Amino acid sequence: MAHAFIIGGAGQIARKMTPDLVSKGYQVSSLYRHDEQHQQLADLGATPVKGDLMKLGVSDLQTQIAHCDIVVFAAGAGGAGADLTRAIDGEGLEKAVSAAKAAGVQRFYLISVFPEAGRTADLGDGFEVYMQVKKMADVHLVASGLDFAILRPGTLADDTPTGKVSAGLAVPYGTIARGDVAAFLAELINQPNVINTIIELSPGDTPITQAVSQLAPKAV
């Protein structure tokens, strides 16, 4: 049974994804900060692991993920300010990558951001910092030597999932349900031949399983 460790396991996408991964036969461990999240994650089928990403050192994370096969970085400051964005989305990602390499965990998944997200609105300097930090996090992971997949969803919404998406190296921008992002990421993890790639994700007409399969390398 493959074992996935989710950093940011109490986040909305991570919580929606966890039962899907469990149903696919994965063991899931989820990093959380607040006491009340422990039982919530356990009820989803995860093994809760308490820890604050900003306080944990690389060696601490290495110990936590040492017996895992996959790391999923789903943590994010969520618009809480430039300093937190740098600490979580930037330095936190770098810390997680170092821990994965030290622990010998080769497969790493990152939830990033669609390049066009928020470009039609004046969201201020903080948003520009967010976009810069997310891009450099992508760059850091790509250069790490790990087997990676970076998922760049469009603007997230709490709409009812459709089970259908548009996914590829470059697709039109759109607003997408968190449930569809979670289902896509779970299926992406379940198709490990779709790796070392950056995927843009928007609403579409292709069933999620098919959309992931279409991203697999073509046989020569």
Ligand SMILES: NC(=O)c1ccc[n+]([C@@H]2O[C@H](COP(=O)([O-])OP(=O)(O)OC[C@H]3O[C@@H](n4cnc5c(N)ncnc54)[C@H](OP(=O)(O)O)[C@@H]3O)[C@@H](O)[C@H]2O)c1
Given for the second form:
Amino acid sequence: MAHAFIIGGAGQIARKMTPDLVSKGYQVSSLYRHDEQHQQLADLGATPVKGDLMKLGVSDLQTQIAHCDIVVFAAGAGGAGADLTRAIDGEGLEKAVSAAKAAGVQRFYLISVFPEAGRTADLGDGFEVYMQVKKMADVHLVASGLDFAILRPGTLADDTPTGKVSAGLAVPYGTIARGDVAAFLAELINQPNVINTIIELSPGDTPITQAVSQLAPKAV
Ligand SMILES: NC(=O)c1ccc[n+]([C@@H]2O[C@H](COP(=O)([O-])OP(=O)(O)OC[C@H]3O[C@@H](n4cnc5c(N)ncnc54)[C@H](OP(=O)(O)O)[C@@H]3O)[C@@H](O)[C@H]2O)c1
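Hand over the structure of the form predicted in complex with the ligand; the form predicted alone is what we had up.
First the chain shown before, then all remaining chains and molecules of the complex.
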């Protein structure tokens, strides 16, 4: 049974994804910070692992993810300011990549952000820092030597999931239900031949399993 370690395991996308991964046959361990999240994660079928990304060193994380096959980085500062964005979405990702490499965990998934997000709104300097940090996190993972998939969803909403998306190297930007992002990421993990790629994700008409399959490399 493959074992996925989710950093940001108590986040909204991560929590929606966990039962899906479990039902697909994965063992899931989820990093969380707050005591009340322990039972919530256990109820979803995950093994809760307590830790704060700000305080954990690379060797602590390495110990936590040893024996896992997959790392999923679903953490984010969530608009809590430029410094925390740099610390979590930026340095936190770099720490997780170093820990994965040290632990010999080769497959790494990152939730990033759609390049067109916020283009039409004046969202201030903090948002600009967020976009820059997210981009440099993508750059860091791509250069790491790990097998990676970077998912760039459009703006997240808590709408009812449709089970259908538009996914590809370049698709039009849109607002997408967290449930659809979670289902797509679980399916992406479950189709490991779709790897070493960056995927833009928007709402669309293609059922999620098919949308992931269509991203598989073509036979030559
Ligand atoms: N909002 C958007 O429109 C949008 C669009 C595209 C992509 N994204 C990206 O999507 C990702 C996930 O989104 P989401 O809605 O699932 O976010 P979320 O619910 O805010 O989840 C983020 C998780 O990161 C965790 N985290 C923050 N600081 C941490 C720390 N120091 N140590 C350990 N964990 C920490 C949080 O823990 P706590 O539960 O303890 O707070 C939370 O569980 C984020 O990276 C975000 O940047 C967002």
